[in-house]
Amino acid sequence: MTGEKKSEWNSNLTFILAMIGSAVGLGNIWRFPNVLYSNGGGSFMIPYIVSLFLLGISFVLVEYAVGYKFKTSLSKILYTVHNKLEPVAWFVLLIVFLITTYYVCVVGWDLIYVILSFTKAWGSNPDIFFSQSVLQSSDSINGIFTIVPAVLASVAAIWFASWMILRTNLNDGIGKVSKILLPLLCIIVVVIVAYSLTLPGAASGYTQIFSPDWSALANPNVWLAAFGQIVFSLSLGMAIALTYASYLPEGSKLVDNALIVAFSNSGFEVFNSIGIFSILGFMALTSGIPFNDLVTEGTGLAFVVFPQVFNIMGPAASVIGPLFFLCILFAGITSIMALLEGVCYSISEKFNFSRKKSATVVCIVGVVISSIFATGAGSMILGVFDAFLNNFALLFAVLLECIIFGWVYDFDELIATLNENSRITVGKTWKAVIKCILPICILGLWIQGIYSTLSTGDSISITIMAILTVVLIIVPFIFTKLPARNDDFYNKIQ
């Protein structure tokens, strides 16, 4: 990537589509509806909007400004800021890579369900089918020695597709795929939402969004949930926005682009929730199951509740079912591309690898780690990885980035970078948010995340978390100590 890396997005539209594709993922489709419902319904939109501006847009602007100004990888950027900060970059990138290894597995499960959805092969009991037939789950850690062939094959297929995209140049790979998949994703969501609104009982579902519980606004956990959703949804701190912004040509309107991406992502979440809630309202009416029992998060919603819905939907399910799982697949692939791009870029920049070589190395290691999740104990281990990496490690990484770019680096230079070409400008208020307000909010989320992760963990979970902690400490220092093969890596950018 060293030589190729000087390439740029061939248009601002390509950049915006790639950024929206990176943000729109599993968190939008199956996490947001549950968070919305569990935290006051319509009233949750107030802390959500506050969080979007205070946390989401504010931090995305930091990443845009840093990436655009330095036009290089995260590892070299932090080395330039201070030569002792390079381990922080590899710490962030390792977190992103480990998150990707299990994210690929979840997308792999969805690939299986794309095929199953044409015949409703999950049968009359989707819950048992998912846990026993698809995952072949084991309650024992010994299940790690039992490979689940279908899951392994689907995981390998997703990694192969990711490699094929990443190995090609920026615009022919990520750019072209984003231009194809994101419009298709939007069309599918529009079709699903439009159809869902015609279902009996739909109104009882989507009105949940517009039925506020104002008392929830006094609950600090609701505000923390809003901040958490923004972090998860916009992939804050994962070096995605920073990496993509580094490919922007001179004269780009950074603030304008950030607002377009943030509002598009949130608009997708809310619009998609109307369809999800409408379908669950239909399910509650026809099955007699209380609505609050249906509103769940993650795999339970996608691979258990929705197959139950499709079982009673009639002939339309043969169309809506595959579209729903294709929606998750497309959103997953665009997010995987974004997650891996920053990792590949930093490896290429330091070790002078070509784009193809770095993608090959990253994807091979990724397949090996992801195969752990394609075992009988895979879903259990995946849950531990997800809780630890998102609730503890990632939030800590975001906190570090806030401190580094807010206090260590000359923040006024970022303001100048953002305002240079943008029609909308930022100033002292944004500076105060990044330097003071944002770190406090992230610290609150981090403390809550540590508590919830440790208080719910058993001995096996704590052991896995301890191993991950050691890996997250040792590996970044190994990458830092490895000598750069790129002669320019240690030449700080002025």
Ligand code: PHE
Second form
Amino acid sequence: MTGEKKSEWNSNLTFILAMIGSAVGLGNIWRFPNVLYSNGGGSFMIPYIVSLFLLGISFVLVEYAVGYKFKTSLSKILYTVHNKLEPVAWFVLLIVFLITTYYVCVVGWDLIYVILSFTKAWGSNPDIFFSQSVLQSSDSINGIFTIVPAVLASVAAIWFASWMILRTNLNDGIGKVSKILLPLLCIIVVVIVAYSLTLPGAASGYTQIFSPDWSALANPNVWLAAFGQIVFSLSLGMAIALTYASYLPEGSKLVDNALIVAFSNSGFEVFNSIGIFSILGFMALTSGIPFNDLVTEGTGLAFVVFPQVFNIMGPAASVIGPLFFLCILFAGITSIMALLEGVCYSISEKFNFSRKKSATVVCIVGVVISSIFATGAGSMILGVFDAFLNNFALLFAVLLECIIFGWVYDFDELIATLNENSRITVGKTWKAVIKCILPICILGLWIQGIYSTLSTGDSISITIMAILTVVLIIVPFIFTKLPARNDDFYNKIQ
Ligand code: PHE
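Take the protein just shown as the form predicted on its own and give its structure as the form predicted in complex with the ligand.
Zooming out: every chain and molecule, the one shown earlier first.
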């Protein structure tokens, strides 16, 4: 990015808010409550907290230390660590970019629901409404030739908003948006949780998640689920923390910051799940539907179960409904800009693009790919992308990063960087976690991910996954081979 001043956060608070915004996303709102419920309820907090400290915070610290030390993009960092490692950076960034293309689409669906929620326009059968009227989904892959205009418009709107944020300088774009949206998000969640606790049946809901099932602790899958949630929720391995930390001024307290971000993110998801389960408790009591049938995650929870709840909630639903969908929208936008920032940064640095130019290129390519999800076959393809990229490709990327920073790079340098200004320091235990324990745990999750992805796949999904695999192998090499237009790119950082 020659010619442009290097970006730097204007305050530590801006950095912390942007980091929390990147972590708090759809995963916190609709993934965590279900993971908690299906893995032993209250007792799940033990593997969850262990994973948070031992693995989650440990890996965030690696990203912080690397970003802060090198103060540059992932592609240049990996090139500096070893000439041959540049393709790994583009591989990671491509996964992040592809995840964003469908994440934007889900946030786009949510935008439609923000509007619908004022009048409860989903009618008396939200299930059919979602699949037939909103998604217009067809069972066959031929649906890819039918565009769904409302979804396309909404996806384009989210890409446009992301472009507006990314093209603006760091503090006026990502910084300002985080400072506005995060406090709003917190207020909305407090209102929703406070209201949900007043509903009849609320206690029968939230006690379900907190009543412990101690036998679950003996099940290794519960531990993997806890670790998987931490990877997803803290957005590990997506070069987000690394990119944001590279914009920190000298003298920043890295370890302290990492702890604040991790605790806020987990605090948010635990607090939010009290609201979600109180509302489901109310639904179970009022409708007579067994609690088990209501507990679901993802789009089923947000776009089917919650509209059903708002239908029976009475007048309060016209306030709580829009607030609920706004909450997902805000959490989604702050995550999208974080996902894209690292991608844009690497492109800017290698090809000497201005911030505006890289944001424009990334967002145009993004909108084109996302339009695949705005077709009749969109939600089916989205499911395949999600299963493959999250369960399989991203975990592989985290594993590679662990090996590179733990084994190829001189790890003691990172220890020194972290301890420089922090009140809380790290040492040998951290080293052992990153070098050995974390890779083993990720390998466990990864094998489980391959198994579940392949065992549930039909021929169309396997074909889509094969295409994605080829793209993920070829494109990083093309990006590596393309000559840098910034002479400085091949000068290794000392
Ligand atoms: N951690 C965020 C979330 O929970 C962002 C994220 C996006 C994580 C996409 C993984 C994939 O939604």
